[in-house]
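The chain that follows stands alone, in the form predicted alone, written as structure tokens.
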Amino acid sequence: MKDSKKNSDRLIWLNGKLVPVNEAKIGILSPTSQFGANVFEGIRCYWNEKERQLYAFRLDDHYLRLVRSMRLFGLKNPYSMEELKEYLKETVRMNHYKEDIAVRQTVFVDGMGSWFSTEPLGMFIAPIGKARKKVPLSAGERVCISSWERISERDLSPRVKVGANYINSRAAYLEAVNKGFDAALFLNRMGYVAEGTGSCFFMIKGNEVITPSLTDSILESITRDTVIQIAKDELKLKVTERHIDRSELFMCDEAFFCGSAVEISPISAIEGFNVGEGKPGKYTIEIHKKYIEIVAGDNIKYSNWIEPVYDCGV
């Protein structure tokens, strides 16, 4: 699938106006520029060629989390849920996307304040073409365990999507790449497995799918919730949310990351130990297949999770 629009030709929604991407500017002295004072959502929309429609995935859940992030971050939400939704749809429609895309919707502290400022607020919505992973999955990532600890409730809440939180992931990812790995896996303050750099973690032992609990310093992830429901309802697997010890990583049959950006991303090795046969496992492949069916609007059982962007097929 080819991008229908060059990245440099995109229109960005910025504070109520659609402007060319190169004209979408934020002040260099704003708290968002200086201190990462922003909250955001990464929302995926998938093109259904048969229906000639673009479907946004779990919009209501994304905006509920965005509103919660604003509240926790000390920002007074000026937008209704319907406004947040309509602004995204307007932006995508005006860009005439007929392909899979990713949309970054960010509420930020503007003006010329400091790290503690809570106003004035701005918002931008930035879509970009991003193709889905091909079915079936064929390769996995080589992962290291980061020397950096995952942020916890004692310092910055990992449950919400705050821009500054991702410096933690940046440090771990750069460390992994410098060591010759593809990705990193965090441990939390208690020494249990937390998550990847911008993605949640699952492992499979036998017919049991295991993932860290929400109190293990992880994002309250929408994709994680989706995977749990797919594993339970579609594959009829046992799903357990619990602490995961480091040594368990080297004895699991399958493992993968998940998130809006990475979708389902298999792990082939951890710290040099092959996961299973060192390639995507059968349940990981099946979960990904079901996931793509759902997000693209090809599984009517989950039609309440998808929302058409265009008023009718285009």
Ligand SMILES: Cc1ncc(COP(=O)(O)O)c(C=O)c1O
Second form
Amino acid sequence: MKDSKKNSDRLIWLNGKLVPVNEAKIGILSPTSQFGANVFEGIRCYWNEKERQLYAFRLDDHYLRLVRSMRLFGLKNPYSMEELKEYLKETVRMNHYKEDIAVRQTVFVDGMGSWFSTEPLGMFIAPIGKARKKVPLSAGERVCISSWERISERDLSPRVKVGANYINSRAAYLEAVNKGFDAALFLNRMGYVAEGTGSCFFMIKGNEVITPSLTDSILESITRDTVIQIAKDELKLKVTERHIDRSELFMCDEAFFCGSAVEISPISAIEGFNVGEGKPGKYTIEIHKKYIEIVAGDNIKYSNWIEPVYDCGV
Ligand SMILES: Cc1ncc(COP(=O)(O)O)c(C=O)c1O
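Next up, can you give the form predicted in complex with the named molecule of this protein, since the form predicted alone came first?
Now the full complex is given, and it begins with the chain already shown.
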């Protein structure tokens, strides 16, 4: 797909400097380039037209996870929470975004070392326009169960956001597309449902919302936590975190993926079995509606989750 003018014009924060995207370069011999030696976050900011403000969603939680990812990956974190936040806000402000965006914030191993190198470290912050899904949700995705297993604690930790983990996601996604599906769902080493290739999984049976536990080989997802709170506190539904058997997938009433990038993404069929009536279910639609209200700063109860990017309305 051709880059829009705006995307090719944008500024990227790279090691303390804002540079045009085409000039933001990383060495070809760096461990990040050769071996995927990096950790990252995918952060969303939502435009509130009424307030003329852009709100960043759950920044503290994203940076807490980034710092944990660095720790597990053997990197010494040189940044304070305030610096991580301020650099993101500065980057977005200097790009004058007044629309929904997604921001990639990546800490990488630079220099010319090897796969085991832990320094020197670099960081880039790359925002890009990304519109929210429309309310109410319409079509869902046709999903297959991947023949690839989700990475487990015995090889790579799925809990953290390490670039190289996505090679596992890549294999599953390409397989799904080759087979004519829209998306893939991973099982874990024990054969229980894990997560999507870039998202967590929920299913609904009656009035119960069920999602795999954090020990089922999944990322410690911020959207998953948000959905759990919406389902419990807003929709007053029972929420259960437990193992999910493969066969339960063919008997649930509703199912969806969730994540910062995909937001709430309904599933219409799994392995050819319709989920419910094969269209987004009523609770999925309600959860998505609440989610968008919260991330866009339209629900005061959750104002501790959002942070303005601009000093005042613009
Ligand atoms: C593998 C995987 N699982 C789950 C998620 C959802 O995580 P979050 O809600 O923190 O974006 C993502 C997206 O980043 C992901 O890549």
